[in-house]
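One chain is shown next in structure tokens, namely the form predicted alone.
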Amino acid sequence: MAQSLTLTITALRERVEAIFLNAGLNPVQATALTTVIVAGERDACKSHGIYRIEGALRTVKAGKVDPRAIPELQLNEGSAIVKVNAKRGFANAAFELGLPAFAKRTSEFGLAALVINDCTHFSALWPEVEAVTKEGLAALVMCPSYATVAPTGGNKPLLGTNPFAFGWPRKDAAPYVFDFATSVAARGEIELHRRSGRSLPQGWAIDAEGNPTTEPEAALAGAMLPFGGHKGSAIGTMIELLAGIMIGDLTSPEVLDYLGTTTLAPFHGELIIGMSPEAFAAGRPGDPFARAEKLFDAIVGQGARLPSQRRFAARQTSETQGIILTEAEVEQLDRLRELGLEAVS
């Protein structure tokens, strides 16, 4: 029987950070990447956990991201737009740099935006949404990807998976958070199906000829489909416009042209919009946070589940009982730490 290993969150963090540091990332980049990867494992989001380390290292080895980048904060006095140039580094480090000024401007103006340019996107958006909600702010976060999704009625990749996330702060509970790709499933989910030899559900993808397929290999060579048909296609296009064209960064087709492959982490920009519930509700009756709790209670009262509750439950388990890794996962971590960039093709 394969042996598993239970690690504390701190112990896993030390292992992951050591991998990145040994691979040549500076502490700014390594620490930020480690935070989001460990968060994925902690919250039982395997498609955004340690599985992603290899892709990050592959992108570094290909020279498509600067592992020693120092992001640069760009502030204009009196503006509600905070910009961070990632300097071709990972988006995570740029977000961490920009968050304090962005939160301050959002509280000051009631509404502000954080624009991250020239970054390599990595992993999920919900860690960023949660970081904004900790400041007592609501947030929308979005970014393009690379062209892997066919628009509704189309038969070739054009849009990205274009993740879209929202968070609402709660005073005595975990925030209300959702984070989803605007494709039916995240590309990482298809890759996990491929690795495990499982077929895809119907309606996830088409093959290179535009025919429906349940084969992961054919889906990866073809295109994914947007969720909700034309609705998901429209939202995905909106994200190309807002988080690509509007902020002067790459769209998903341009990202694919730049990378030449979907095996590397995508290089583009990111848009975070922050909102102060108190500022928007000022002068109106009622506390916006208390009113939100009534809505959440009504949802749960019907037997429905708020989004991210599975993640939060898994997080609580990880914090008290540790994170369980399989023997193969432990061996892979050891291999990546020992070999660094030589461990990836």
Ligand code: PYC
The other form holds:
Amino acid sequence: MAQSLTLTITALRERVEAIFLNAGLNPVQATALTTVIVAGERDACKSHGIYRIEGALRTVKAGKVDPRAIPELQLNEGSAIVKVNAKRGFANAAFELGLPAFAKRTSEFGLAALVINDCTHFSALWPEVEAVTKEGLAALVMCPSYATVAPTGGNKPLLGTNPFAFGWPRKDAAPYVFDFATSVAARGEIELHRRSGRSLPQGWAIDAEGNPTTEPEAALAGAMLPFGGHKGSAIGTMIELLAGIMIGDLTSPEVLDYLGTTTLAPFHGELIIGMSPEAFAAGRPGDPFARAEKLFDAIVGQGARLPSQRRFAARQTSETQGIILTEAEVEQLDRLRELGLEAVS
Ligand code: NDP
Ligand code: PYC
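Could you give the coordinates for the form predicted in complex with the named molecule, as opposed to the form predicted alone above?
Entire complex below, previous chain first.
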């Protein structure tokens, strides 16, 4: 019987990567997936940590993602739009491939975009936002998902949980980063509530008849609600337009039609917009980075916390004390490593 275990980040990486390699992913895909999943556990973001491995493997087994894909960079000279075709692999490997050229163009032009097409995407967006801020750039990242959210005033799933993230680089501190679903909560949170037998908070979801529910099962069969009423509904719609229709990729209802289920990871595109604060502020008074620090100080000075502060604190704890996994989680990792795709239905 496996015991609960404290693992170093490196040790967890080795376990997760072994699962993906044993399941037939090539090293490009396995390494990129391992990086984001381990980052999720390390930063105490359980809804996008090791719990996502099973879904990724299910998607491989269903033939809806190519585990051996090699993403392809498409550069047009003089264009601020850098494209990567994920070749039906996971988005994470495509992002890693596109980042250097995208960062270079953003610095050159002051503003550039990285478009990822034909990818499977299940991860949190903050690893990508943080990678862009490391280049001294600000970033907006967004993607659709699959239809699970009713637009405000509606009663059936149509929009995705469509994550939206922003990052601002800081010279002597961790970047300012927020990253959230445009639904009240990520769907992963509903699934985690279901698994642990907890009710949902009021206002997260409606059942299949359109009535408010706090039952995870009923919510999964019904629809989630956008955050902030009509405001979240409009931002979720904007993401369908910009990161679905505008980049020639699938919208959330089209993703659900294509997959036929929400038990697999969604297949669509992703849009990353990079901005150089120095280029935008050129010729105007003040250093944008110093001015940003004043704003952050004022926020914290009121007793508020910056987004990602909890995550960065969790990261520090993991780096010094390791990552604690429950007995059930350790057993599941062992099972997935041993059985590979046989472990998932
Ligand atoms: P949360 O509501 O947990 O957090 C949203 C953001 O708000 C985080 O940056 C968080 O920082 C910050 N925050 C939370 N509380 C406070 C506070 N009191 N003061 C200041 N900031 C605060 O996120 P969601 O559940 O909506 O989303 C979780 C993840 O799911 C995201 O990473 C998202 O990318 C991912 N997701 C991915 C999808 C996909 O299709 N790939 C779809 C939907 C979601 P902190 O972390 O420090 O608490
Ligand atoms: O948690 O809402 C979610 C989600 C959907 C796809 C990946 N994550």
